[in-house]
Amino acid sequence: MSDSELLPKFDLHLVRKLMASLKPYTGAVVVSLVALLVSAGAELAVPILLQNGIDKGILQKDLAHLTLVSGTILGMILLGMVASFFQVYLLSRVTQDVMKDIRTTLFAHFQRQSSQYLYNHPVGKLVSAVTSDVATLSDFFNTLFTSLLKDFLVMLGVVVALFVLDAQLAFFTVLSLPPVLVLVAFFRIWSRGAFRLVRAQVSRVNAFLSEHLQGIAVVQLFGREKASREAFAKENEGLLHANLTELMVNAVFRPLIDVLWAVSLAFLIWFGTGQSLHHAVTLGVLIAFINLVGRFYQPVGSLAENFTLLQSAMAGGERVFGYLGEARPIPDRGTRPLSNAGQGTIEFENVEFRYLPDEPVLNGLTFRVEEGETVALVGYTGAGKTTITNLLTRMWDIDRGAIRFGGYELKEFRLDSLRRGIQSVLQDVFLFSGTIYDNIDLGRGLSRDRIEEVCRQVQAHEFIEKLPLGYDTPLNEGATTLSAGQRQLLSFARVLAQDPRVLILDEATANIDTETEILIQRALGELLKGRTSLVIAHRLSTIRRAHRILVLDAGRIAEEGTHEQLMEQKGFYYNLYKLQYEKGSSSE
């Protein structure tokens, strides 16, 4: 979603969506609304009781009546306080529950999306949607029900009470109110763009921070700190101007409301006093009118702040529901479990694929990998090696052709079953915050014995046992306290713990030092036995271990055979070997 899409007009459809999220908590909302009505009614009762106490108690010197009215006023104040407490507490509780539900829904929605969707949306903006944008929705419910709805009821009740007390005085008093309504309408339009602009700029700053903090090492290594600071300063300046525009709305609106209040009050005192002197209006009615007009303008004065919160929440809601409306998941309509696929032969038949419309990556790719066979994929950068692994695990879907496993197209398998049965060990290892055990188990509830068995197979058990807490050693984000080789061994153990039918090694030994590679090479023969394996080869030892080598060029199979066969042909692979692998052959 682009920033420009954050600026549509006020959308009742969006309001309906937000209100629909309250449905599971209807009971609490109803009780809260009843408490709101009681609170507003108690607030309006005070001026009317005050009029009665002045006219029938003070002016007529009826102490008993004045005592009764005073006690009733105190009771109304206490009732309003209790009702207001329940209204605010219940609504705040419901709001927190709704925010929790929306965050969970939004996170689950992002998890279901395809790699293409995630590729097109910066991580910073997605994080901003789940955190700050959802947080603004609390302002929508609290402002709408606690402030705007109550203020509207009080303002409407004030007008009704004025006419009940004295219709003639009320008519002339109400004549001073239309300028207020015009001013509110004008500032609503002005505030809409200002507040949504703030949300757009906050999103841009979050995206920038996320990207540059994740890549801080690159910034430092290439000495780009100054350029990065200047770029951030530009984004930060945009946020500053957006916030200043928002502040201007409040700075202009409230003083104008105060001026109109003063004008209305002056008119009321002048006209009402004249009526009172001619005995057309009692003193109690005049004082009640002054009190009620003050109660009318009091919520009007906070409308700018309420609009700030409401418009900000609406902008956040537009983004949240905009993301929820963008559904681009990998279709998961398959019913077949991968474990029932029979013989695990992999077949690519005339596969075509492109990440961008005009940039084909695979062009009619066709090959076959027999069950239990280990096939190495080699080729220059951009030849399509990693793309093959992405398509085999359905991180992306092909444009044309067919990919089959055991004779069935991949779309016939349940997605969860497919990805459990076809596992990848990637060059760039991602480890979560948590213990070593948690990072290998990934929530499957595997036994400690199974985890240790797998780690022994990949030669990781020894270095894990030397850590302070062994398998319970906590890792920080990115596991920076471990070496690249140790992180790679853990990723290897993580995949093997799932016992997949197909194993994909995507440059899996590229970041491993020679000593660590010796350890992992000892286990590779046993680990790959009985599994269909695709290996994107980086080192010559891995290539020679494969039963066959597929040489990719421009998204097609250029050559295939064993290392010796391809070297004898002195073709594409021979030249690639001379350029890329020959220097490493002496160490292999």
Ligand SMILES: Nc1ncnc2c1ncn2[C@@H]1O[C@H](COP(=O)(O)OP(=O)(O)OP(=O)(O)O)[C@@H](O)[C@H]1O
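Between two forms, the rigid core is the largest collection of C-alphas that superpose within 1.5 Å. Positions refer to the first chain, counted from 1. Computed from a predicted model, the values in this text were never measured in an experiment. What changes on going to the form predicted together with the ligand:
- Once both forms are overlaid on the rigid core, the distance between the two CA positions of residue 240 between the two forms is 2 angstroms or more.
- If you fit the rigid core between the two forms, you'll see the Cα of residue 254 move by 2 angstroms or more.
- A displacement of less than 2 angstroms separates the C-alpha positions of residue 354 between the two forms, with the rigid core held in common.
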Given for the second form:
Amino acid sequence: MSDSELLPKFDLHLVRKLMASLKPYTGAVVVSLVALLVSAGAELAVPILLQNGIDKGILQKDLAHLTLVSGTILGMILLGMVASFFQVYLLSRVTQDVMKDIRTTLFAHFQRQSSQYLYNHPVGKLVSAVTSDVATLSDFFNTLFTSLLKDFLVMLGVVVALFVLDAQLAFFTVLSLPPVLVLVAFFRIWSRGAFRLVRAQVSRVNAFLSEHLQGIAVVQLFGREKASREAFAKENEGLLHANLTELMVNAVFRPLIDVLWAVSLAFLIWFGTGQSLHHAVTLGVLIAFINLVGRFYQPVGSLAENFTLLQSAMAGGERVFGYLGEARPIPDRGTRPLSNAGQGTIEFENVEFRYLPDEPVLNGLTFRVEEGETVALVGYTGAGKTTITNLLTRMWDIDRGAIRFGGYELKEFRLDSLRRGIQSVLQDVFLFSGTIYDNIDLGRGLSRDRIEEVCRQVQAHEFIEKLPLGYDTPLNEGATTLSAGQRQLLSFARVLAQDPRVLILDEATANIDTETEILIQRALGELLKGRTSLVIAHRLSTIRRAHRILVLDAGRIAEEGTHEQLMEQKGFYYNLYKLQYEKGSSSE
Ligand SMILES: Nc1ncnc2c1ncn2[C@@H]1O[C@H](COP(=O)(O)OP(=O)(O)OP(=O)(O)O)[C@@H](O)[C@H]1O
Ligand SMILES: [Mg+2]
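Switching forms now, from the form predicted alone to the form predicted together with the ligand, please provide the structure.
Following is the full complex, with the preceding chain placed first.
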């Protein structure tokens, strides 16, 4: 992370956006600001009332007046408390509401983006955008309104009050201001540096921790514990030093401010008392001055810190709005429902595609799958097989050429209809935390009967029934309680429940025991029956099911035919088969 990312300049454009997010809550914000004014006013009223009570009550021996003033002071303190409650409560409420809104907006925004966008934005960053970056917005509003704005009002009010009470004494008192301002400016720079250092070091420690905890098995298996521990100790030490620097800044700054306050006070007492002896200044005014100066210095101590906090909150806001301003959804301008495409043929014509600018994956790929036909696609790892399924479901869009379904280009179909009709069984099965039922239903609201029916068809019913709670068995994260084969069967059930027109099966490469293999093959029979299907096959038994085999190499079809024909050719397929399938064929 660069420095500028950690602490951006005070960006008016961003501030405007942040303020705009308050718009739905204008009423509450206005009430909160009024309450802020009231509480600042009440705070300033106290010393002024004090002056009045001393000069007109105590010194004039007017008990009735003194009682009145004391009562008013108490009233002011209570008023300030109530106003402060409303100010803080309302603002925090609004802030929480705004954060909730932005979290919702961000999540919806991410959901609309294409795989390309997600490829460029690691999940970890998106997660922290929705959680920690959004959380900094509360710092922004609270620091800005509750701390800085109120402090500023009180400090300004103090200066005004001083001059109203006694201009000459005020003038001499205010002379101590320039050193205060210089000190604040200087510490702002120092504390920014310290703050940056802490932030940078925290993110280094986090990155190190997550990597080394995720990869703990590798660390343990290779006996890297000591080296890993030492590397961590170094980062940890760095964090300690960064924190100590930050502590130091505050430890030096606050006492210095206190010294200035004390000097100012000493001066007031010395000079003010002299004036008071000459009857130029009343005792009440002098005490009010001492009180006011105290109120002036109180917020100064945290001023530098608050500025830094505000800036770091803005860095979070900048990231949040940066994400919102940047979009890369898959265009969904088609109007045609998939069901109205007549023949379910799939055609690839000179398709070119690359994930990265100069690494072509598909290079003029051309092939055709007829309605109801099962075509197997084979090729070395990395040949681009999964890529083809990504293109058919428009998880990515092609660069050149055309992909057609029933004679229409894919982009002519409505995206939701396309994805409902062309379903893929992914190579890696992703299961959500939730029950087995939820994982097959996926929020579609299917009936229990329908789900049981498809599970029977894909041979999953039997093992599900054996689970402690059957279809209601909760799956933990990653569904580690299920075997790879069982997970595969669940993913078949998901797709079959949709009854798609086209099925793409990206067969898992994971090894599966013979018994499950038989179940899967039986399930596949059910899944592929009469459906246009493209099967990326890793098992010979699956390849054998296909009517035709396409061999993918260097981004195009290198060979095509039945298993026997291709074996006879002694080309790619023959070699691939020798390498990959021959040893597996014993499991058939
Ligand atoms: N999201 C991505 N970004 C960049 N490159 C990618 C991405 N996904 C895949 N690739 C690259 O595209 C090429 C084709 O990958 P693909 O996943 O289609 O291979 P595959 O034929 O399915 O391999 P396997 O048999 O191992 O599943 C590979 O070189 C891979 O590194
Ligand atoms: Mg693949």
